[in-house]
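Just the one chain here, laid out as C-alpha cells, in the form predicted on its own.
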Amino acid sequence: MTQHKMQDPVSQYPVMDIPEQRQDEPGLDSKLLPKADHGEETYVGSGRLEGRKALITGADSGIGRAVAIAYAREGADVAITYLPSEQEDADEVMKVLDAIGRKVVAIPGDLSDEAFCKQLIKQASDELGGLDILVNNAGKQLYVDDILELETAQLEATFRVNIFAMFWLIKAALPTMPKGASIINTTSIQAYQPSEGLLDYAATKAAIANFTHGLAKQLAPKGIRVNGVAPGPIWTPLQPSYGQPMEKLVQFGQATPLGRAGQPAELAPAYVFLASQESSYTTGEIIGVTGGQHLP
C-alpha cells in the first residue's frame, strides 16, 4: 500500500488505542505507543526533488522524520538536525535515509542557541554542496492548564525554539539560497483554534503563520517562496511528553471530523508539494492537514 492508492481516509489508519503514557520532554519515537507511521514502508517517490538540497529541523521523529524520508525518496540530499538527547531516534531515521542512497547528514544541536543555528546552516550547506530547501519544523509544546502556572522560563523557551530559531535559520540561510529555493514553516491548527492549555505554543504557531505571510511578500521578488503547513492532531512524541493532558492524550484526534489522529506520513506530501516546482505559483500560503478542522 502506497500514498498513491485510493482509500477511505476515515479508515486508512485505525482509531488508535492509546494507553496512558508519559515521556520526558522532548520524547522519543522509539518509546511511542502505538508506533507512528512515517512512510518508511509506504512512501514512494517519483523524482520530484531530484538534485535538491534540504535541511529539515526536528527530523529525528514525527513530521520531520516523515518529511526527510519523503524528500530523500523524491531525489533530494538531506540534512537533519535534532537535540543530542534524541540521538536514538536520529540513528533510526539515518538507517532509513542511508538505505535510500541519497547524501544524508545528521547534525545534533540546540536550536534555542543562535550560534548553533548559524553554524548549522553553514555545516549543512557545506556538506550538501548548497541549500535550496529549508524546513523549519522543530517545535516545543508543553501543556499547562492555568496561566498562573505558566512560568516565564517556559514561555521564553517555547518562543526561542519555535520562533527565534526559525528567524535565525532563515537569516543565515538566505545569502546561500538561489532563486527557486523554498522555505517551509510548520505552524499548526493551534494558530487558529488554540487549546486552553497551550497558550505559549499556540501563540508561537500564530506568529509563525503571520511571519510566513509577511516574509513571502518580502522574498517573492528574489525568487524564493515561503509557505507553511498547519498540522492538526498528529501522533508524534510531542503528545506524550506533556504536550497533552492525559485525558486528552488517550482520545487524541478522535474529535476531528475524520474521527482519528493523523500520522506523520500523511503530512509529507504537503511538504513535498511546497518544495517542488509544482508549487511555483504558490507563496505565502498555509496548507492545513488537520483531519477536517479547517483553517479560516
Given for the second form:
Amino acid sequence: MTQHKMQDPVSQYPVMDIPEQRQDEPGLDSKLLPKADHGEETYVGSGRLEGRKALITGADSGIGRAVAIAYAREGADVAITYLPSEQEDADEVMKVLDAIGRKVVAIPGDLSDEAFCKQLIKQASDELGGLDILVNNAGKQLYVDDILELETAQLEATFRVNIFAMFWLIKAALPTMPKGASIINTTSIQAYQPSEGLLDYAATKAAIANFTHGLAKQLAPKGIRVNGVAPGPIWTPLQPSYGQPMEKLVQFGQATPLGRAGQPAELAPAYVFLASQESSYTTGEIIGVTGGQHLP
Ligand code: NAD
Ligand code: MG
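Could you please show the structure of the form predicted in complex with nicotinamide-adenine-dinucleotide (NAD), as a counterpart to the form predicted on its own just displayed?
Next comes the full complex, this chain leading.
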C-alpha cells in the first residue's frame, strides 16, 4: 500500500481502541498506545522536493516525523529539531531517514529560548548548505479546565513555543532563504473552533493563522511563500500528555464526519504540496486536514 492507493477514507484507519494513558509533556511516541502511522511503510516519493534543504521543528514524533519522512523520500535534505528529552524518538526517526539516503541532521534544543532559535537556523543551514523550506511544527498543548487555574508560567510557555519561536526562527532564516523558498506553519482547527479547556493553546493557533496571512503579504514580493496547515484530531503523543482530558482522549477523533482520528501520515501530503513548486500561486493560505470538521 502507498499513499496513492484509492480506498474508503472512513476505514483507511480503524477507529482506535484507546486505553487510558498519561505521559508527562512532551509525550514520547515510543510510549503511545496504540502506535501512530507516520508513513514509514507507505509514503512513496516522486522527486517533488529534489535537492531542497528543509528544517522541520518537532520532527521527532507525530506530524513532524511524518513530514520529515515524506520530505526525505521526495528528495530533500532534512534537519530535524526536538527537545533533548525526546532523543529516543529522534533516534527512531533518524533510523528511517538514514535509510532513505539523503543528508539528515538532528539538532536538539528548546525553542522557547530565542538564542537557541538563532543558533538552530545557523547550524541547520551550515550543515545542509542552505535553507529552502522551514516547517514550524513544534507545539505545546496543555488542557486546563478553568481559566482561574491557568498559571502565568503555562500561558507564557505556550505562547513562547507556539508563536514567539516562529517569529525568532523566521527572522533568523530569512536572510539565508532564496526566492522560491517556502515557510509552512502548523496551526489547528482550534484556531477556528476553540475547545473550552484549551484557551491559551487555541489563542496561539489563531495567532499563527493570522501571522501566516500577514507574513505572506510581506514576503510575496521577495518570492517567499508562507502557508499553514490546520490539523483536526491527529493521533500523536501531544494528546495523552495532558493535551486532552481523559474522557475526550479515549474517544479521540470520533466526533469528526469521518468518524475517526487522523494519523500523522495523512498530514504529510499537504506539507509536501506547500513546500513544492506545485503550489507556486498559493501563499497566505491555510489547508485544513480535519476529517471533515472544515475551516470557516
Ligand atoms: P508531537 O508531540 O508529536 O509534536 C510536538 C513537538 O513539539 C514535540 O515532538 C516537541 O519536539 C516539540 N516541542 C514542544 N515543546 C518544545 C520546545 N519547548 N522546544 C522545542 N520543541 C518543542 O505532537 P503533534 O500533534 O505532532 O504536534 C505537531 C503540531 O501539530 C503542533 O504544533 C500541534 O499544535 C499541531 N496540531 C496537532 C493536532 C493533533 O491533534 N495532534 C491538531 C492540531 C494541531
Ligand atoms: Mg515529540
